[in-house]
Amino acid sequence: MQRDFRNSALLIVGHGSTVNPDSSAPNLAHAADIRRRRLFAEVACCFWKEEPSMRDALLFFRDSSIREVYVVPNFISEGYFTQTVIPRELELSGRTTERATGQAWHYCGPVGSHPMMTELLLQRAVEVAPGVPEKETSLLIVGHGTNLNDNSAVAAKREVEAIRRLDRYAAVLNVYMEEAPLVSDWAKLAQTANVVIVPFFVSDGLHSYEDIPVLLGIDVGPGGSATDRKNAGEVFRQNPYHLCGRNLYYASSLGTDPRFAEIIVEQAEAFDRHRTLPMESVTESLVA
């Protein structure tokens, strides 16, 4: 039975971008979907690199009937942003923060910790390479990777292990943009004739339109440049790419899937189920 959130608000926190408005598009789309369902009294988005900012969000939800605010980070993993930036900018002191108004702000787990991620990754791989034999295919899950926080790669590694256990693909590998194993080494890492690349990101932006394709060896050209928004998505529609003697299939970012809206709601529900746990146990409990 779905939790009654009619006296609560939902705040979806995204990264955003100062150079590519497509970065915030999934957040806004998911918020609109949830808003149409009238599950919460109010639904809003805020961003690190766009307006409205996280600081602006502190002034949201002034209706006195709203007693609780559920903060859901639309991020793939626990890491620098979920553990440092968001709590700092939203002035969160723990899993629940009591405001001077008496309003309680609940800090939920990031969307990437939801168990449905495995199913969505597999579906995206099938969609981008329909009819391609999985036993003749390597599946590469791309994460960002960073030296700011060792946890940033944990989500990708967790999903790779889950998919490996299903024994569907010849190989399942996690690769990263900024740490080893690098996505630029894909041809050395994957030994099969077919290679499927799925970015484990929440939105399509400069990374998925330009950076990763360049690292893969795809010639994006002016028609695939993220600076040309009309044609930016072409890089996902030219599959397969014939590179290094392989058939390479490149998917759009996972977070563009409309089902992320339901996952956001379920992260708020999961908070209530686990609200007695300490902050560091949230992600572990969600995937257990």
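None of the values given here were measured: they were computed from a predicted structure. Rigid core (definition): largest C-alpha set, two forms, superposition within 1.5 Å. Numbering follows the first chain given and starts at 1. Compared with the form predicted in complex with its partner chain:
- After superposition on the rigid core, displacement of the C-alpha of W48 between the two forms stays below 2 Å.
- Relative to the superposed core, Y249 shifts its CA atom by 2 Å or more between the two forms.
- Two rigid parts move between the two forms, and the turn of the smaller against the larger, rounded to whole degrees, is 13°.
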Second form
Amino acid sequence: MQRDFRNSALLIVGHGSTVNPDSSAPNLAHAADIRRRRLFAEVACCFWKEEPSMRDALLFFRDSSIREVYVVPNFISEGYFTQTVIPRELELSGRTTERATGQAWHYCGPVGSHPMMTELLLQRAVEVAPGVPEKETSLLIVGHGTNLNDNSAVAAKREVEAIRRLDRYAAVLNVYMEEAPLVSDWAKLAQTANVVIVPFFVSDGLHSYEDIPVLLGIDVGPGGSATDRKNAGEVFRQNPYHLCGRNLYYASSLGTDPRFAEIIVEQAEAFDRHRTLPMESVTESLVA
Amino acid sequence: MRRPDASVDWLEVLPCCIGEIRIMHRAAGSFTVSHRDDTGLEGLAVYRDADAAIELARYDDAGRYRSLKTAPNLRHGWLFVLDRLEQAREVIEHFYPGRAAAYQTWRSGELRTTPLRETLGRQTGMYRASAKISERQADELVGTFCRSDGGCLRTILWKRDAAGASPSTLLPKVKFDPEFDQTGRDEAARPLLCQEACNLLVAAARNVVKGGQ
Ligand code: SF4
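Given the form predicted on its own above, what does the protein look like in the form predicted in complex with its partner chain?
Once more the chain from above appears, this time first in line as the rest of the complex follows.
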């Protein structure tokens, strides 16, 4: 049964961007979706590089009927942002921080660490290549790689291993933009006739519109697709690409999937489930 | 969004201006929200769904991404016609995210402001360097970056340091006055408050430090 969050608020924390208009779009869409479902008394977003800032969010939820605030980072993994920046900016001192008003702020795990991620990646792969036999298909999950204090590569590896264990695809592989195995080596890495590529990012942007397509060998046209608003996203609608003698299917970033909203709510529920467990059985998020 | 106390409600009296936006009563109990420049203009694109403001807030008239929502470059040509004042609040929240909460907190006398030096001193990672900005550089940077004509329409409430130094000697006194209409139109307007330096200013401070090396 779904928990009753009517006296609670949900705060979705995102990175945001000063250059990429699509960075915050999924956060706002997921928030609007969750708001429509009226699960929480209030649903708000805040960002590191956009408004409202995390500091602004300290002023939200002033209605005294809101006793609890669930803070869910829309990030792929634990890392510098979830362990240092968010706790500092939101003045969180542990898993639960009690404010002077008595309101409790619960710090939930990042969206990317939820077990449902595996299912979502699989659904995305099936949707981008409908009817394509999985046993003749390699599934490539794209991560950033080499990001300072970032465990997103670890998260991507964990997902690949989980999907591999299901034994559905001929091969399931990790590829990265900045470290080996490189996205650009996809044709060497994948042996099958069909190749499905899913970027394991929380939003679309230059990486998914332009950088990865270029690394894959897709012709994104003069100046790339991202520079032209109308064409942004066009690259996901031209599947399959016939490159290096294969059929290549390229998906948009996983975080644009509307089902991400469900996982955000799930992370708040997971917090409550773990709350009843003894402390030592809970993976403590490091609060620097 | 729940209705705040009337005493801290910035839409208590209509018509009302917030930043570059005007909110008005309309016949038959509905409300309109538009760009202040567009008041009374014909041929505006009419919206009834508050969430449409998310996309409108994202780009300026030339189609460029607006990295700072309180910058004086709100696009023109749209008109929200809404049945409920709550929807007008949602529209304003999309155009000026977080400003309603800052205003309410301020009106309640509970708004805590953070000196610039404290914000910079708290930074880690790539922004740690921002704390090294000199007094003269900070004075110049804030004076250009935050100025209402071309920079940002917020009213600055924070000080430069714990001793209470002015954010910038280059800014006019009215930049710190919540009664002043920062658009320069000299109408009664609710202020967009800045209780703490934004990440853009922190990033700009870092660039000044890095560029100076
Ligand atoms: S610090 Fe405040 S006034 Fe200056 S640009 Fe940022 S939001 Fe505007």
